[in-house]
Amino acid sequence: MAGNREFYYRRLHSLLGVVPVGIFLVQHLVVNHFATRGPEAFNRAAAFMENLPFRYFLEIFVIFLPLLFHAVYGIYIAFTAKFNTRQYGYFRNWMFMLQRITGIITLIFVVWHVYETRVQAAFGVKVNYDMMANIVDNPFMLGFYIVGILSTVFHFANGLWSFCVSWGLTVSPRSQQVFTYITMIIFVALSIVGIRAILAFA
């Protein structure tokens, strides 16, 4: 019974990492990328998201609660995982280890980012271009955001591969190899979007 429960928890953890959390990540990166077009373009995009109907409902039930489960169960997975990269230095073993490491980095990054933006907004600070520009004006914070973005995007892209395997979408070794290349492309593409956005604020 416990084994079955863990199996379903892992499947749910994998699913939530893609839908809705992964979809939100892509949307968030796209909105932030408007910063490359200047402060006014970003502020318009941010204002559009702020004024969505049922925004608080969406934030709580579509973003924060799924993210909370994914994060909490992800911590359990990360600290109970057994790494064997020293004995078996295969590519997928390294990806397995990096998935756990980037998961922890991503969690730290997301918690801090939410504190600097959503929590501050709750106290009346306006979420706009100037807010982000002030944050990354500090070189340390800029570096922190770059590392956080790369970790988050890697965790999502590599998680897509795991999701497709665990849900039986890529069963054959050939399909898994092809999807490895696809997830690499996704990682590079989203990394470019994220890094361009954060540098635009800087």
Second form
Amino acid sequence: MAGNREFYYRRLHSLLGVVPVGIFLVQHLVVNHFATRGPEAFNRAAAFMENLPFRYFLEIFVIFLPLLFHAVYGIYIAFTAKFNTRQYGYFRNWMFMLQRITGIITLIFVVWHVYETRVQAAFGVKVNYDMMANIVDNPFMLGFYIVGILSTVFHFANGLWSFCVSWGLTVSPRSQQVFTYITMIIFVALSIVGIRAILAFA
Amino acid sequence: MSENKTVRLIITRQDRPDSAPYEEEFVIPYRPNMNVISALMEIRRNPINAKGEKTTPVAWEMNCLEEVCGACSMVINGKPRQACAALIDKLEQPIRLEPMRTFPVIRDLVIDRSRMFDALKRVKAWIPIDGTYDLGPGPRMPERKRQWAYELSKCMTCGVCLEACPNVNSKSNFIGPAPLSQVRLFNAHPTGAMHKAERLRAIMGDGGLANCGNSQNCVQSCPKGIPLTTSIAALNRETTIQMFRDFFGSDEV
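Alt. form predicted in complex with its partner chain, vs. the form predicted alone above:
Full complex below, order starting with the chain above.
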């Protein structure tokens, strides 16, 4: 990596994980939750998202490019760590390891998920309730999706915590502790939203 | 009975910086109030291993013997700490001694901590007071702040925080928590603050502050109880502001 860019890459990585990727994740989970109100409601919500103006622009600059940078740089970060939870079994050290492991799981999940839905859509397959229902009809795929959703949501919630530290928002141990509670509540809440949605397709 | 009491030690040894490490076991006579240093001194006095073979004395470093110099840091029963402050009575046996392998091993338990001193130079961990004429007294420091800064000044560059950090390893060039906290210390000093931006820009370089992954092992492991993660978070805030100052421009040069 040329020059003294590491600081800016790390800050950008941290920022992009929350804005826009994290915001997109929350929006995506909320739209999916329409599935709990039946196929009609989900198809209407999905069609609304699909027909947003400047769709390709939004997809490229709000989703794909930030996600790509976050993923590629994230792999580099994950593989420069040397896990030592066996020797140092502290809570934050476990979260440090889980953040990197869920990052990799999330990447595998997202690549597969994008291939199965967005790439197929580009080839003319219709993205609707039936498409997802067909996918999670397979119990293995349902399990894969549940693991993928949980790992994505954990990575986002815990990433929110480290975002607050990395940008210097939470400095005192007390504020970091309180943010641990808040982000874990976010993890549980978003997990419920995500799991309810995927089970609505099954 | 008590005169037959012994201490069992398993020591990871290494003859040369580039040779392979191996384990050697020692059984030495117990004395009351022993610490790891006095156990090592006993081995040096009588270098015979548990098999009864004559061997070379184990090499280690020590200096102050009161946990303020940091020279005798080693991994004792899996945790990095100072050998002088590790009492035999409080350790589970066999006692396992290993070098802090995050650093280059020179011989047995002796490691090379130069990278830490290089890092202190890199972040300008000092207060420049020399001029071509008498600069006079600097600004006063409030007593409350002096007491607060004293906690940060307890760092003895022992290397335990680097050993505990999952991001300080052969795959990364992270300078580690200790020198970062020193930046906070010297930036807090009224005269040191005159070079605040220089120190912040130094830790905004490659291998600097941004490499912290918040595992917070450092603050849990520091023998001096230095609030290392608070220092890192405080510097994160300072560098955020510095980054915007440098980009958008500021009169605070």
